[in-house]
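As structure tokens, one chain now follows by itself in the form predicted alone.
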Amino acid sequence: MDANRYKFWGWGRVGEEATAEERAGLKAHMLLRFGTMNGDEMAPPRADEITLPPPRLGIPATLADVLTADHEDRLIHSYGKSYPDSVRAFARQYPHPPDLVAHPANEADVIAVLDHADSVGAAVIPFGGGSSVVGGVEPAVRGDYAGVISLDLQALDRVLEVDTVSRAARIQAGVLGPHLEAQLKPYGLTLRHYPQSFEYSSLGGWIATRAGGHFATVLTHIDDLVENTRVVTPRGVCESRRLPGSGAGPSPDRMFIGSEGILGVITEAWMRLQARPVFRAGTAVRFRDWHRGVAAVRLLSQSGLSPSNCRIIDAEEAAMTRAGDGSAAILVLAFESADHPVEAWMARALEIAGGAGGEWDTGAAPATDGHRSGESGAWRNAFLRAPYYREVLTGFGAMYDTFETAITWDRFDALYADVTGAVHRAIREVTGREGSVSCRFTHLYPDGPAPYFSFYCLPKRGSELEQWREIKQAASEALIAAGGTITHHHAIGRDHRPWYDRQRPELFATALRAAKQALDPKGLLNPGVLIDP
């Protein structure tokens, strides 16, 4: 096995995993929370344990350097990184792998792959970093297709041009977060977009899924950072004009941002950049009452202070991530700037938080490393390491999953009560035991928050997927009924389709189908995502 390859059963590359200390901590938390483990620990799968159906597609000589039917490559491109993906991987279940995996070296190769797929009637699923947690890259497609090709864009990984005057760069879509930032650093610039999946997600994936970054206010979504897009469709190449803004009709970029690969393959984009910050301040504020903490965060979101981080984490999640002892909600608060000191902004933010009942260590000045130390740092470290914990918890037999939404402030309390209540009931009904449901805010807007829920339980072994579907159904129904969105930044994929169909206006769905027909008349691109071809 190539040690540089992605794991096909978990997060990251072969050899990257939770430490012994992290595994012990997860086990201890399970015992503390549930009083028991959930049977024997399962070992991760090996590639030689899994038999795949033979490829239905051949490789033409003209694409011999681009297409492969390599066994492990097909495994890697079979699933994303969701809980059901993890369960199926540990169960050695890979019934619908891609027939072939394409590794284009340039845009011409992308065009050649789409032309070949068109000629043989194969579906094509764009693949960036493979970090989807909603079934967005899964090749289990319905329809009369000759086969499925997973189109991996990671070789398109260069920053092609930097405009330091306008602070923008032309960047290939397959570049992963760390390599993108490394190429911008010599210019003193940054994209400043850091999703939790940053290490293993791509620029094109961020654009295609309308990803949210780590920063809590102002430029929260990738939408705000896109200056232009270049997209290869089955009907040709579509490139928008590079502009800081335009009132010339509906935006071409907005049609492709969030299209999840159904309209075309994003190969390049001009992205708006920022100067790298040099001034930072951060601290943690404790609230004994969750709802008073929520009220404080609303005031901060409407203050015009624009903190870079302003996440309130409820007591349950604070305990699980060791950001607190479980007695209080924790507000992770930070400011940063490339232009000016930020202590005055922090001082005013703490006045607001204190007025709402917040408490913090008044004997220490806010940390100048932003949110990398203390309670904030403990949560940040757990947040960044969490993707590596999925395979550990799956091996332990635990179910851990998340879902997120956005809602206006006036409706948040009702949504919070309805959603947490529905998930608790569903966990009890399907597993026969109590579970854990926690909440934090990932992003803030003056008119509402983006709540991010996590649930944690011990399912009955052998029917984990069925139990997960029932809990997911309960959570999603509660979100939609309360007026929230089915996703704030995790995309639709295949898992969210039933609720997305109810959320979107039907006339918009008709218009989207018309765009699909115009750009991809045979319905080859990511069938089943957003609409049925």
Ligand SMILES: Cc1cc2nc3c(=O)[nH]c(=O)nc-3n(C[C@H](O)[C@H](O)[C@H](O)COP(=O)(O)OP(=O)(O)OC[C@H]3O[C@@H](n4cnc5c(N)ncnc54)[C@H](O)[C@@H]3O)c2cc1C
The other form holds:
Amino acid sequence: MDANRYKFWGWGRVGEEATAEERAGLKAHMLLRFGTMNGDEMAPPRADEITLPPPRLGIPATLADVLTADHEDRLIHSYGKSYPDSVRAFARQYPHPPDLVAHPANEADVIAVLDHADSVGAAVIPFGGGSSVVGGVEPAVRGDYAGVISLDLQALDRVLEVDTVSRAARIQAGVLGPHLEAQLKPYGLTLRHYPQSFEYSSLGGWIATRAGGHFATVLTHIDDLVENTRVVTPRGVCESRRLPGSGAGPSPDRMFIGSEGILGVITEAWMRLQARPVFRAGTAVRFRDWHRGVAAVRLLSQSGLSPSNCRIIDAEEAAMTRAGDGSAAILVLAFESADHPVEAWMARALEIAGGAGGEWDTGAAPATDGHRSGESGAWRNAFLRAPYYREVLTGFGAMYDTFETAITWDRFDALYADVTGAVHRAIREVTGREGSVSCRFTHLYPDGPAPYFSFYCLPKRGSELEQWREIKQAASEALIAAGGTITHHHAIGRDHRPWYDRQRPELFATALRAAKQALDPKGLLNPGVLIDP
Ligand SMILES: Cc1cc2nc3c(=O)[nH]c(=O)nc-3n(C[C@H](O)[C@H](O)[C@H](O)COP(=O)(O)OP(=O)(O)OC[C@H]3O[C@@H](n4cnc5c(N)ncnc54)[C@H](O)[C@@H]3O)c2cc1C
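With the form predicted alone done, generate the form predicted in complex with this ligand in the same format.
Let's see the whole complex now, leading with the same chain.
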């Protein structure tokens, strides 16, 4: 097996995995939490253990360099990176692989693949990094398609132009986070968009899913960083004008931002850049009472201070990530700037936090190393390494998953109580024992937070998928009933469809279907995501 290949069953490339120490830590935590392991550890699958249905599509000579039916390529493009994806990979279940995988080298190849799909009646699923956690890249499409092509955009990976005066760059959509930042670094500029999946997710995927970076406030959503888009649709190329702002009717970019591959394939975008920050201050504040911590965060969100990080982590999650001992919620607080020292902002933020009951080590000056030490450092390390832990936990037979939402401050307490209650109940009923449910805030707005929940339990071996579905159902119902959104930044994909259908206004759904009909009249692109074809 090519060592540079992606793991089709987990995160990253072959050979990149949790260390022995991390595995031991996860095992110890599982024993501490549940008093038992969940049976024998499962080994990750090998490609030769899996038989795939033969491809239903042939490869025309004109696309011989672009299309492939390679066994492992089809496996890699069968799933995203969600818990159910992980369970099915470990169960060696691959009933719906793509028939072919396309690796376009340029936009002309993308157009050729769409033309070919149109002529043979195949569905096409755009694939960036494949880090979807909502079934967004899964080729399980219903309908009368001759087959499915997964369109992998990763070869479109270059920064094509940099405008240092306006601070923007024209960037190909398939580029993954680290390679994008490496190309901007010589200019002293950064996109400064760091989702937790940064290492293995792409610019086009971020735009298509309206991704959220890890900064808490201001310029953290990809939406606000997009200056223009260039999109290949089955009806032709649609490129918007490059502008810092425009009031000329509804925004063409906003139609494609969040379109999850159903309206067209984003091939390029001009993106707004920022100078690389050099001034930093970070610290951790402890709150014995979660609700007082939440109140402090609300005051901070409305203070106009715009912290780069303002992530309150409840006591349960703090213990799990070793940011705390489980006796207090931890507020990870940080400021950064490319222009000016930020100590004054931090001092005022600590006054606010202290007034709401927060405590911190007064002896230590706020760290200037961007959260690399102390409680914030422990949390940061766990955050960066977490993508590698899912496959370990699935192998151990544990169910670990997350879901997220946003809600106005006036309704947060009720949503928190309803959602944690519903998920605890569902875990108890479904698995027959208590599980863990924890919460942190990922993003903040003056009018409300984006709470991010994690749950952790021991499912019955062999029934993981059904049990996950029941717990996910309970969580999603509770979110929608409490007035939250079904997702703040994980997108809709196929998994969130039932609740998205209830959340969006019906007339908007009609308009979206009309846009789909205009751009993709045969419904070839990502069928089943956002709307039915
Ligand atoms: C461990 C982990 C951590 C995560 N953390 C975050 C986080 O912090 N913030 C966040 O927002 N999300 C997060 N996610 C979710 C996921 O990373 C995001 O949705 C991300 O934006 C997907 O990018 P991608 O390139 O991997 O897209 P893919 O998974 O390849 O595709 C996602 C969707 O976009 C479509 N698509 C992809 N590329 C294009 C294109 N060029 N043109 C048109 N459509 C396209 C696909 O068809 C699919 O519907 C996380 C996921 C994991 C597994």
